[in-house]
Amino acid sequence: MTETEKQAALGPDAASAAPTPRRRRRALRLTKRDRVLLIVLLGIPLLADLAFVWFPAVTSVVLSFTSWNGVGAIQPWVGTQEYKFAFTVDPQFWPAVLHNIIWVLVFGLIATPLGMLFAVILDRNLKGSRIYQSVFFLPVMLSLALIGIIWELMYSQNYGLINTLLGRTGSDAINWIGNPDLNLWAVLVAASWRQVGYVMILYLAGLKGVDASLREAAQIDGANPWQTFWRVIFPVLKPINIVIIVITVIESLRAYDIIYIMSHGTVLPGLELLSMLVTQYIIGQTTRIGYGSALATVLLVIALVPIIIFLVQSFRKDEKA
């Protein structure tokens, strides 16, 4: 039976829906200019990704098995010695891990729900809603370094706004950054100031895309606003939730700029973070490239967990679609 007879047997719909080999060849046929353009558009980002992301990452993993100090040839090969030193000897390692965990928890349990709350409120088209959105989103447009400078001035022991408002001046002034019991929480307040606006704008974008008929159907069924959000709207925002979880974890692990500014580049007690330790050992005064690379590898492994979860969720969604 020829191809034409087969299509005739299946009917006109099947004949029109099934792509013929000629159509397929026509769709895949690219001119020389198209191929060059395709290579340029794909090749440049791919090379940039390999050069600036994967090459440094793989190099860090390799260097983590050496005790190279940055001078001369890369030697000697010490295996997992640097990792054992981090896990069992370095007094700053586990406090840094704990502080990173606290950072993730504060962002996940305080900043994210607060940003979601602001998004839900602003989604109700309140009077002056755009002004409120601009006010909350303004910190997101500022770099973490600039936010660090702003909050350093507010936390200043001698002339800071917060000590002035609390009436703590002179010898009674609170040293917000120098006190190891307070400095992490003080920096987290400053970082959350920006993170709340970031989460708010993501949730607000997601809420604007929710089908209005879902809310109307919930109201017809007698659901109150609380039930409508948690049982109807929130499940629809699942893709946004996944993105925010990944962003929250990554932002927590790569926190560096704001602490570097507020601690003037030194790893203060109470402000140890893995990113600060990596910088201290790779480009600081005590240069230990091998040990700094081992810490960077630990940080890379921790950061890959949410990324892998995100990719698995995305692939499952594509397969279902």
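Only a predicted model underlies this, so the values are computations on that prediction, with no experimental measurement involved. Numbering follows the first chain given and starts at 1. By rigid core we mean the largest C-alpha set that fits within 1.5 Å across both forms. What changes on going to the form predicted together with the partner chain:
- Relative to the superposed core, Ile44 undergoes a C-alpha shift of no less than 2 Å between the two forms.
- A movement of the C-alpha atom of His264 falling short of 2 angstroms is seen between the two forms when the two forms are aligned on their rigid core.
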Given for the second form:
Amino acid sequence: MTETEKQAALGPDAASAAPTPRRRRRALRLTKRDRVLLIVLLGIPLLADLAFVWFPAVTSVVLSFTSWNGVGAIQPWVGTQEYKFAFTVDPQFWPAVLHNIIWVLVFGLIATPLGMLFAVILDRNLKGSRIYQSVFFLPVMLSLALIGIIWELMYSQNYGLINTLLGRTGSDAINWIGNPDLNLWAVLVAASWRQVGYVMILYLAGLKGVDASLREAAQIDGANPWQTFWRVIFPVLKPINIVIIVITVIESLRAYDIIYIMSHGTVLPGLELLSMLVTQYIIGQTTRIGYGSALATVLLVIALVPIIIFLVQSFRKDEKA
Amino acid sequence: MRGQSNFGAPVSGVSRRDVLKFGGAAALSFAAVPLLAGCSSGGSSGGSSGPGSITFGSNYSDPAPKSAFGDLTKAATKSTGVKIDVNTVDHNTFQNNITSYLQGTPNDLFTWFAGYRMQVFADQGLIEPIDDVWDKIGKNFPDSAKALSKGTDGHYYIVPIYNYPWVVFYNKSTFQEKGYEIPTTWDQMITLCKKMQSDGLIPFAFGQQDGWPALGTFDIINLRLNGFEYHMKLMQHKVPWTDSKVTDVFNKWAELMPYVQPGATGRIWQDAVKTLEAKKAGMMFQGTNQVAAQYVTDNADLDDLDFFVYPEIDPTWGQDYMDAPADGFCLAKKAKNVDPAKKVLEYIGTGQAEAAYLKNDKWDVALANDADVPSYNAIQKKSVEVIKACKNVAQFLDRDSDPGFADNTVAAAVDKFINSPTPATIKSIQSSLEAQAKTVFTAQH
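So the form predicted alone is up there; where is the form predicted together with the partner chain?
Full assembly next; the chain just shown is listed first.
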């Protein structure tokens, strides 16, 4: 056995064996070389994880208890003052939280179900199904920043496609990005345009993986297509459903680039998002690192909730298996 | 699309790992933001330059000022023999990263703004005092320019290159055609706005997407109603934002709002200028550095462009004050080539150097007494006059106050006001501004 073959054999084996009780017996049988290899293979990603994920995360939590302005030594320590400022004083904080929630709701209640619907329809082997797949998937291949630019041109008040199509090019032109009652929805349309394709492709992959005999069995039992989907296929797709829920939440919380492009980097009224506020305070002329870190911590805590739910779910499943 | 096999990949394994990756990436991106500030985005060119050469960080990223700046550095090299390596950064990026830039590996000299906006960084020890440079160039400048160039400790920190007035622009042809007259009082201006509206014109072109242009309107109404001293006190938070005089400013501004181009928070000022160029708008209140410069950029008819000083509101102050921001150059505390950099600053502080800069600049004006600029156009000649006529000039809201407070907090409040100029909004933004100012100004000073 050559070195590479051994490595290849070891990789997946070690990973899949991790949670089972058999692991201990096997670990004893490992040669010294195997053990070194294991330590190296696990150690490097662990170090990277600590350095690039945990260190910055813990640092920003620590910084959030200061009102450091980014110059010189890190001080002064102000306890929870910055959090109090966010919750009680900052007029942009609660709108930002609200907009993040609206984002989750629109993605969760409109974009994601729409993507699922497209996937189910395309799964029925329609004529030209691959063309449709490509069309819906195309936006996913573009970065959100690019999507921001495309839609900014469409929404432009004086030169945009949408106002031209609506025939409102004069003084009655609709200000899609500037109007604080409209702009969040305008951006959500653009973001959903991409999200639909993303969910569709994930769900389609899940549907292709469903055993065809399940469908046949359901049909033999006399289930109609609606019942077949909801009673048989949907429960089988539980893992992919969890993935999609988590992706929906995470994509909503990390929404940033598309807004940044459309608002040219400033926090526009109506488009306040936690991520925008974080950068506003941390990357600016006179920085308030302490306050920005407090906002980042709030966002981190919110983001941890779906991640923890997901991890608990998937580990529980592994234990049962 | 390669077909089915793409979508038939084993589901659970791949996607779960993907999700974990996503989760990690998301957590990382939230958490890592504070650290970003630690990395300098500034130039990497500093370091290896030998004696007699310096690096110069420039935010003159738009084509026209960039070429004017190029002329200046060439003239400086010719006169002093110091080689200058220019590092141009997009101006918004430059400004937003200034703190980390100055703490990292800054260029020797860098472009910056006069007034409090410079003093904040000088107080934090990020800018090197240049009193010895001013010993040599002091005689070239009027006292007003000297005052602008000093930090709160009384030392000099910046050599100004030009300034420009904030005034009301209009197209001569529009005024001639419709028989409009230049308003000198608030009431005359409101009457003119009404007339323009009935003629199908937008009285005031307005774009506030960048967050700062509307601060100029706040400034001028404040200066006209409450005077220069009050403006400075308010900017430094020595007067509370809940003061009734601030309410007066917003109320006056609210009278003007029906005549201002709607939807301003979603329009960049460049597009607002284009409305004026297209003669769809009658007037626009902004700096020559923006309006006239945009006319040049767009190849619009600069000869048709003219301006008047913002009308009087309270006869106590008349038209005594205006915003006339000055830009200039500072020496970074961490500069590596201090002596040649000071030589260049000494050269820049001469009328000759300002004239070299302004050769291709058709909107700014020199500050030096001895600047002889034969290339001045009508706008620039008038600019010199109106600035001279002022008893005192303010810099700008985000230059006279804490820039972060101005650009984030006051700008957000003003955006709110623009979208709903009602007494209720005014009251709520005043108390919100005061609450935030308390935190910002006690935390830092």
